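A lone chain, given as structure tokens: the form predicted alone.
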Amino acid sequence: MRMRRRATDFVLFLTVLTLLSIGLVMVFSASAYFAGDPEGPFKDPFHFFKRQLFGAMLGIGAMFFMMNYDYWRLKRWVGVMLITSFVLLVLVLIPGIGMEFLGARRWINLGFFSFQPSELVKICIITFTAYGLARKKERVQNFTTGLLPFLMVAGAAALLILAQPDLGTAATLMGTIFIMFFAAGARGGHLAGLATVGVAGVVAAIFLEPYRMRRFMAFLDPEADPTGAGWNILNALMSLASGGLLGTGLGQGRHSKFLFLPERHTDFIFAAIGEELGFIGGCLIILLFILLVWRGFRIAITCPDAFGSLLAAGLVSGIALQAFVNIGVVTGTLPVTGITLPFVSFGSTSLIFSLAGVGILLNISRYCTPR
């Protein structure tokens, strides 16, 4: 029996809007100098800001739609979502359909903007896994019939994402599924085995690909190749260090302005935040993500039905892992991988589907037991 609807989680809603607002400001601040170069390709300092604002508007619309679309009705679309996921993951690898940028084929050009299928796929796989695990109930303690089917589906999606290549997204997807297995009540021995295999898989992916191996070696000693594989890490760390306690001020980041910091408005925007807003600004971003994760897991714990609980756990885990990996890369605690900071980094597709996922979380919060 469904509980009556209550008010949505306002703290979660406000936290996400705060991150989104900071992201819009920082995308403009970090990209304006490069985008406004009169001899550059854009010649408009607002180029990336306008595109991010467009994505934010679409994302907010998606968030409000999902906030009012009963999450139970998602069960009807599980099959369609799963088929769509794999069709898109195959299409993006086909030359002429998938766009190639910096050696990666992760986008499909829709004309008015580039669509990154893996962002939609994450929500689809999480929904499918939540639906299946909720139906299995106590059978999740049987590895073959309880966990293996979902592991195979998520693993197949992760392999297709890895072929783009995108190790960061593939690893965070599998990490999210692992947390969902834990939330569903899987046995500790099975989880330990999966964790061991997962770590071994990541290590193998690094060692089997020369450019990943170079990044890993640069992670261990970035100064050994300061103008090559170590460039990103060293400049990110210098950006963070130069910000001090209070930062240099918005638009005053020297590493961003003089283009020393790579991907300053996308993968390394946290370094731009550290430089321009200082240690306090960086801590604020981390605290906001901690608050988001707390509210998200609170929704998962207090949700009265298994499907909603596992869906909430999966959605918030995906956001948490992505933020953890991004900040870990920027601070030099993880090897460099191309993954954005949710709600903050430039990227319309990521923004739209991250906000749609929050909309589902807010919808689930309406049925949670008050505490």
Given for the second form:
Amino acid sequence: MRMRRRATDFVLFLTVLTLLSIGLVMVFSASAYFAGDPEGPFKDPFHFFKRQLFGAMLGIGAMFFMMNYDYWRLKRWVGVMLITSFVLLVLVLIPGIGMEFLGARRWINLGFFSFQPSELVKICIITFTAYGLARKKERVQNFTTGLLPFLMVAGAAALLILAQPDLGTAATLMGTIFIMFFAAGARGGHLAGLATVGVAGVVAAIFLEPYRMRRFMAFLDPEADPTGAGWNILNALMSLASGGLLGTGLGQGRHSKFLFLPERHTDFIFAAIGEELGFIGGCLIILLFILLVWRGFRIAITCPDAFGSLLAAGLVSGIALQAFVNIGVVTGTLPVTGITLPFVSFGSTSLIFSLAGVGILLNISRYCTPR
Amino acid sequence: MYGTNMTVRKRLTWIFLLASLFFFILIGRLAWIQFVQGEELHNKALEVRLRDVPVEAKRGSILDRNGKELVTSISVDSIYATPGHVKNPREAAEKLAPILDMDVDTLYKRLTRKSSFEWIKRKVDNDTAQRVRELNLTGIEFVEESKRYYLKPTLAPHVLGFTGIDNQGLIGIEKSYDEELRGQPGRIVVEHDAAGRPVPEAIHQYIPPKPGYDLVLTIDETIQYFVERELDKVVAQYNPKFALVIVMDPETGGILAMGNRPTFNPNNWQEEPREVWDKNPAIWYNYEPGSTFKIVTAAAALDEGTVRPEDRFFDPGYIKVADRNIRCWKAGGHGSQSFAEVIQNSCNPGFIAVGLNTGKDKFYKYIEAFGFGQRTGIRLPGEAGGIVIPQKSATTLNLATMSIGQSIAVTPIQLVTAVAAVANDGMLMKPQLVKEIRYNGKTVSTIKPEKVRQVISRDTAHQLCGLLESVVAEGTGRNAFVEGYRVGGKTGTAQVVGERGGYVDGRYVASFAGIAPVDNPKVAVLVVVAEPKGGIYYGGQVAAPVFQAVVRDTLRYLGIPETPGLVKPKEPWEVETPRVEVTVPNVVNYPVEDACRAIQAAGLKYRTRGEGEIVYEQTPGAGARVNGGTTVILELQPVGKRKSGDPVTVPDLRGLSIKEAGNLLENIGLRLSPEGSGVAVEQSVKPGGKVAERTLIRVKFEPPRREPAKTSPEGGTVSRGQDKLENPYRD
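Target state, the form predicted together with its partner chain; input state, the form predicted alone:
Expanding to the full complex; the earlier chain stays at the top.
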């Protein structure tokens, strides 16, 4: 199939670049005090900024590459992608290869930067599922032949991610796959069953793991253990509240900067934004994500073929779910789980693959036929 | 061409709408946190980031009833560091160490500690603080704290009490009025990061403390001084186990003086054993009052009409009560006498007869009404209540012995309060120590004298006063006779009840309770000397002279007009010595020759000590009344070479600059605590006042009126820090 290319979705492109820019500035602002601490491990206020800038440049490169790489050609690589994904997911669990940080093995050290396989895996599994579901067409209504194979592949990947452990990423991956099933036209009954099993799985993961249980209890009542399990969420809320309507001003955040807010440039960067840029800044981020979701689904809806449509839906759902969970955690709406804010949080791998995903979306948008 | 079917498109639209809804929920949630919970959470955030260091409030002063300062809190600087702000800790430590007399390494450690607040040295003297200020080190800061200072350490330490390390009242008024004196501590607030280090552009606030209230006592510094002086004499003469004098204003119940021996210096109270300072015998000592209690017996009997002064009694030397013979102190007895003579003679059988005649019920009514057996409620810690045999179980023998002040234990404060009631037309007053509470020199509240009850009638009271006068004029209290004044009183000599019960031979309590002048009583005085050594133990011999001296000086000091022609009747063996009293002139700071001339002109002799041109000190001091021919000792040696402890005369500092005043005070061994800038306008001790060496003289400086403030260079050197810290006390 060969079609005339149109202009890419410029709104989506700008939205993502805006998020990326805000992210770069905020990563610097939030991390500078910590990174520049003469007694700390980095002694360079630009430590994280430099790495983020590097990741952003690679990511923009990846985005432009994918923007020009016709999406249906990805079908060829599905097998390679799956194998690579599982190899990496197994490798990262092996001590010596996988880097342990704060009790989790999520990274492979490549020397100049650490690579987080689960970011790549997300795109691979989404591509694989979109490819498979598009081929099945109406057969997705049959659970065993239409859904189960993808469920098992994605589930296996999710279990390996859970073993790192990284419940947040595993859960958003499964949530994305679920949305793709729904979009592909799976039966309501099947979906309800899957949703039940999924929720039960998350509940089990929380209740069987003491630290998750503590976080969950802290979510219900952060004040019960203000210096322990409640510390993260309490300080996130205090940072947000210190911002008010207009915020303390860029670079003027105090609670988020001065080490009270944990993971201030990664998982909790939204709290730093809330303090420095206030309600206005926080709203802007959320509105940008709504804009991104709108453009993403518009692409999915207007896409000429089922693979492109499901791929777009999967990619944008993945981003949306991650953003929702992240902001939900920071605002105390959801229990704490370690998940970053796409395009904004510090993390080179995440940036590269999120931007690559946007590249795919932008490529799909070139073949869309707007009504 | 649409490769995507309708269902997929519809579902995608649904997902988008749902996703948008969820994101809008997050916006709502964000608004809730930032606006609804905003302030509460923001304050909590500040609470987390800010750390406070409390700053002591300046404790209120204690003044005598004429407003003279007895206890004050002097402002002293405490030095602290904000380690993160210290540029070169090693260098700073090396500079500070010699000035503060501290170890360089200790200082270095403190200056490099990961905190935003480290005490370097607390409560340093002004000189040290000034030298540290001059180093001008960043990150080394000052905070004003206060240090308790007892200006007259020999006066009433048991009453005033003292404070602990954190200026908390431990005993005496310092304890019982701690709440009033304490004030409210302030805070130094500094912003920190989560690791406890100060952050750049940190919020740094000084919340000034609120100083405590000043207390104006009923104590009169001068009367207290007479008391202390007489107590010193008693100690020198009799070395008693302890001795005490209470002087009360009968009209108000106000304590004019209260002194105890042994005593201590409240500035160095730790140097004395605990038993010396932890109890105030004047309110705590339960003792058998002996004959002084006969005042109560007489009051009861006269008020009930069971006896009249002219009633006749016969004392054969003993009286038989319930199969027991109680002997009179005079072998052979006093024979036939009127009740007035019974009192004069302090005749035991006479009083026992009167007591028994009055009866248990009536006698107990007065014991209770006078306040025995219960605390007077004087606001001092550690008051005892005396011991009275319960009325139900009191036997006739008990009644008999109680009539002469035995088998009953009273506290000195109870007894003096009861005697004061007799002097106050029969109205019992609650003993009072504090008459006024001030804040910043303004009266906040006045404490009114508190009437307890009318114990005996006016007429009875007047009658009894007359009888007590006759005790002094003609009876056992002759040693209490004050020439020129009509005084009344009663002696008492009681044996000490031993640890195992029963009286102990050779251990006595000599006491004297009295009032003066009897026609218009201004003071009620109780003197108690417990266990005097050396064989003399009668109240009339040991205690009455103390009463006499205290009352004589007090009445003169109070300006009570003398009654002409009142001369103590002479015993035939007494030899009259001619006495000419003269007043010692002031010669301090005079050239030696002028001083000698002035002293000779006053009819006195002199002796110089040391070598020098100027008289630094004179003993006795200016204004003292001494017999003609007394030697005045003149000290010519500069202060530095003298042994410390001698008082120093404060010069007039008015019009001097801070530097000049500082130099002058330093030369004569005093210290300067400047307030404000400019020239001296006011000083805490009046020119000519005497203070202990090393006393801090607070001097208020103001810019000279006609010149602009900036022309006072000395003022400028008083660093901004000090101005900032002093301000809270000014407004």
